[in-house]
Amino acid sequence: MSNLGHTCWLCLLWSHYQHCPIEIEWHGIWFVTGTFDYDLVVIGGGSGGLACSKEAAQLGQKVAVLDYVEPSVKGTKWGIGGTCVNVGCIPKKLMHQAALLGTALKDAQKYGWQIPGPISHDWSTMAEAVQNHVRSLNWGHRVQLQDKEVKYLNVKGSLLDEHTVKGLTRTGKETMLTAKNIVIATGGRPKYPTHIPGAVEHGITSDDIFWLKESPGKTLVVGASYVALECAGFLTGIGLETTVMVRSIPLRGFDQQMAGLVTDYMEAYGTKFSWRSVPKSVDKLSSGVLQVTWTDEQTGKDQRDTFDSVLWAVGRAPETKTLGLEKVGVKLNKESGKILVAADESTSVPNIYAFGDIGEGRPELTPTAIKAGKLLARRLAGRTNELMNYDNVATTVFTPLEYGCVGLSEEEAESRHGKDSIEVYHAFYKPLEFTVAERDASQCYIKVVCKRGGDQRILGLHFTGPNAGEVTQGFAMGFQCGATLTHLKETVGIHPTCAEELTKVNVSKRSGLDATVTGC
């Protein structure tokens, strides 16, 4: 053992008694001592960071997962299970179907129903429902860790070094776990645009909408992000007055006609829409009311109202800043906030992954974090050498006309490949469901993207309707497959259905004739 050059005994005993690993280079070869608490230590109890350590588990890895949950500014709390089940996709689309619900009620008088006397919503009953059903998943993601032998934590966790992990609890109980990979998946949380006076007192976010007892009543959601217009639109849909304060464009990073399109809708639907409208102030009067003074970029003049509620909806940050990251080498976006991270999600650091929201360049969806986690697991475990494909993935927007969409934008079509060498055919439709109860269908639109020559393969899909995640979803599968134009038009429908419309779209952008369907 004299080759170990400086390595004592004492060291190697040392370090077997503290079950703290150090590896030791021998002749260039680098052997690692002593034994690792686990073999996987994922620090974020989200989405992703369960997905990851629920696969390791099955594939025979012994598995901890850290989990701890900032409260909100305001005092917000919740279980495991990250922002998703909690205050993302799980909780928005329940009360984006209490809206639909609403809007149901309206057309079904046309339909022959008899309702009587006016129709009103209550908060406390719905918000109830939801925060219960909120809860009966954190309760099946700690079963199912159990089932699977995976050691939760509730502790916020930091790295000390490569291979271990410092938990510590609410009441400041340390804790010390050695793995030989390091996940982390702790994804992120709205920001407060801390330098507008009264923002973060009178303001709420994300994290608390979906929490409270009692209706949030008047509102201004200030952003124009898809949570920005989910929330407005959930929150007209049960007649709260809402208006949204717009700075420069909706849903940035979308295509922007069809993002026009979903603002459009909500004008038409009774949001109010402040447009490049830049907040300088939140008071509280005396009345408890809140009053919002504002800039309109526009005219240079400053106005005021007042809200019952100011949700505020201006971008996310990532959960980084408690991570002990830079102190072990991982490096970060210096703009960002995020991880930098390669292909196969690992990091600066050897033994250290991450992915999901907190990666730079990763789409901040559910669905990619869940895949890219149980392919990550896969991987540390020697089963797969197969990477996170993040190309063409779908999403939809859950505002009250719902935006459906997978591939390119018409702008980064055209920015990648050339306006001349794209196709845009397109056409406005009108759902069957919209005719006896008759709304207005000028919105429900539909655009598919594509290579202009050759076999037209398609780049883009954009889908705005009722049921758009629905719709967007099937389609999604042919851009895993390379679908094409023909492919499409190839297809024979569902009739009648608003999908099949995207079957028998013919008239391009470039010909200039009317986009608008006729007949059955």
The other form holds:
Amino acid sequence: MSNLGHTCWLCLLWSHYQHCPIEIEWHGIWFVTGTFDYDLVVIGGGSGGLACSKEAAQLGQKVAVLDYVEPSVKGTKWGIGGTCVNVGCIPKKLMHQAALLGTALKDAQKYGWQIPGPISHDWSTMAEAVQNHVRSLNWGHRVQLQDKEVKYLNVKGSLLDEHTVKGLTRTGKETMLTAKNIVIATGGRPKYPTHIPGAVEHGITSDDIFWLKESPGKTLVVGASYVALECAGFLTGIGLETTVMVRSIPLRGFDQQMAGLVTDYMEAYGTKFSWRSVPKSVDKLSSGVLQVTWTDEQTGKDQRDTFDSVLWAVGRAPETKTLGLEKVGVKLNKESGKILVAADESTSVPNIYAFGDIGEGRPELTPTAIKAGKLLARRLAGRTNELMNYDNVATTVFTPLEYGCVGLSEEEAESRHGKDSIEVYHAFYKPLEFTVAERDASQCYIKVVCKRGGDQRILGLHFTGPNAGEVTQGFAMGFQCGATLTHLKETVGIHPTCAEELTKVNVSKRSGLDATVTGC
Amino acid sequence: QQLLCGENEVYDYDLIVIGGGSGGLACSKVRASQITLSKPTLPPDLHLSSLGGTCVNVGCIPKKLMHQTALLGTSIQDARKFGWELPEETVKHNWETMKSAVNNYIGSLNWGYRVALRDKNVNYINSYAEFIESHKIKATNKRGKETFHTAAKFILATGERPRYLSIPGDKEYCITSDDLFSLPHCPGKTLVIGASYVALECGGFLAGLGLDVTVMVRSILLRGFDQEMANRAGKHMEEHGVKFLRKYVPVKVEELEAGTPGRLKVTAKSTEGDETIEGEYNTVLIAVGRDACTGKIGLDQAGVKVNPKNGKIPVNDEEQTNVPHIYAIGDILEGKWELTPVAIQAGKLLARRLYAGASLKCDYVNVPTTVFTPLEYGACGLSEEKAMELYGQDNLEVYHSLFWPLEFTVPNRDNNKCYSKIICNKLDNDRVIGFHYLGPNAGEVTQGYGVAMKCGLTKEQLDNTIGIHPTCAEVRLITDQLQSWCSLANAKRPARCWAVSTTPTCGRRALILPSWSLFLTV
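If the structure you just shared is the form predicted on its own, then what does the corresponding form predicted together with its partner chain look like?
Let's see the whole complex now, leading with the same chain.
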């Protein structure tokens, strides 16, 4: 690989002076360079696309990144940075924090803080603060691209052939760019259930909620994905009447016992759940409120209620239609619409790559996309042949009771290894902060799924409780190092924290013993 | 010979544990659960009438709860920025409400321990224990009644108590951490003497409750901890209103007026000259260190060696003292950690070795810990100073990063104050030998890293772990700084200060330079 890297640098240097196509043979491999406007064109200015383009530029590649935000159905639009920065992780976590602070205000009084009078929440103050922060991030991204000499184009990119990208501006002006390699990282957008009358017309999605100027009021959240539960959680937390409508199960793909605890906690703290219900129609009444009709599948009967807002969180789909993929032969998964990718993120067209949420079977997570994008850039620049490892990615759901996990769910561990070959350790614990605050901690729970026998290698680690993200991160690192139950138990706890409970697990589910932690 | 005759004798108990703190309780409980025979636990001191020792009664638990109270004070400030509408006037804190809530919780824990001991068939005696022979102790209860007990083995777990200064007025007018958490009245304007973690934690939460707090420091902050981290934690406190009187030692404390709280006059003199200063405070809290409770338990009678300098007991790697049937765990051990979970771990493992045929010894290396200063400081492994001493500057690579937690951005506070660094040993595959984190939820963040270090974490494995976004814990994972990027992009201070944040004492550093720092310095 070092030879290859060397060649590329030579090519680059050569083409820089020649400004003309040049072919160089190195160890029997032919390299073509200098024929294109860019070494790399990245379509999509989200977390992944930006990371990939900046990394490539830093390695001396000539890079352009095309970013274009198609406004949502409701007309919401935003700046560079993609879903995470504008309509995902960042505003979500900030609004989650607003909700946590609501709980903190209640707790504070138990701890001796004297807050006179009633407390209320003002949506527009929060929204403005969050939006300002997001705008500052947009600005930062722009400056960063400039700084790294990545050409930024605010155009909608599509493929003309395997080396040519057409960019279309908002006003309809066309630009052509040619590139040796093309990377597609356009991500996904929330789906609408188009078959439900009134859904598109009257509903909003996570693309809109963070940019609303006015409070959404009484809200119906349809779906039980993490997006749905997180949004419903913070809306409830800031004092809005919120209902979640669930067709089948919450947090599909996650450990179902943990998912149950997450929704139990939400129910206990005021979020309403309409289980096994399927929406049928949304109508706008003359008063302006939205009347939603749904079928309760348990009783088979139709039900009806009115809401100020209806938020669809029924999944996300990639925006692949307008990319011109079929034309150049990039193969898609017909069902999901996602691009079929190999381990090196290459598509069916050798010099076209795709990663992030648009890649078939890839985790839809920002840090994964960033890492994959950087590694791709390094490989394309011939600096490494290291592939992205998509296994054991830790993640956290920022529901009112946060849920962090790494590795396999109990169900998955059972199906892969067999029920008799795994040992599940668990504990119900009470965070110290909950005691004085007199908060119920019935759903604060940890679960460590291990291989049975031997040194009991950890297969999955699950945690519900405050600061789950902060707790899980370090354990994920231990996981990366092949942590076993012995490692976990040999680690001295940090007292008094919630995370220490993970080092103290000793009750297995198989033993049937009471898993409630007492004392300290 | 003593051991031989010991085995032939019949004793009242298999094991007597002296000390009802975390460590003592842990080993008596484990012991009982293993072979279910009864034996007594004796609290070392009549002052400690409640079970659970320092941690539960006058340490970790009340400390963390009062720290939490202070954090909630910050939350109230933040809440306004996040859209919560509170009455205009400043929110006041009521000491009594907090104190009762905290003490009620502690009371419930004490009760829980009593029940647990009974359930585990441990005979609990609330008396002061003193050796009169190597296998025999005298127990004196509150009313002065004496009983005698013999046992085959003993475990000493008597812990430590705060040290006084031996200056005029200290015992009469000053309080220690043993008193602070149950103080019936608000301490008011407070002088904290000392810069141990106890001092900084107490000073920190008192300031967080809105009190006027001064910390008097003789030399350095948080001795034994990484000094760069210690100074950053101190600087943060200073920026949040805690005053520091550096290089002064108190010489006398006088009462100006009695009351709840009263008024005290403190005279201090400079450590660098003859200059003296005076100050008036409502409360003076002494936190200059702790002394092992080993002086009055008849260790000379039992023949147990004690380090005369600090009263600590030297033990081998199996927590055994020079007298083979007497063991010691916890804070009274020489050269070991003074931490609750360490004592618990050591106690459990010791009991398992003694009675359950186990062989696992307590590992005192890479113990993660957290100081609950207003900006929390979590650490695992070596400080930078210690790492340099052990491996030499050239063999270390230090990665570090300033960061701005997402939650701090909207309230626009503490920009560029949170900091983390990892110290890698280049001679050993870039293994992580020191982990340091200054920021919110440091305890929660550090714990998992402790596990990872137990698994032999290397820089490469660290780089290969994908972050959880957006958290503070992810910050170290990122070489191109997604987190800093997301949260620091609107940093108002020029980031150059960040780039030059290497201190002169520091070794080689690989700056993880995120690109934003470049544009911000332009």
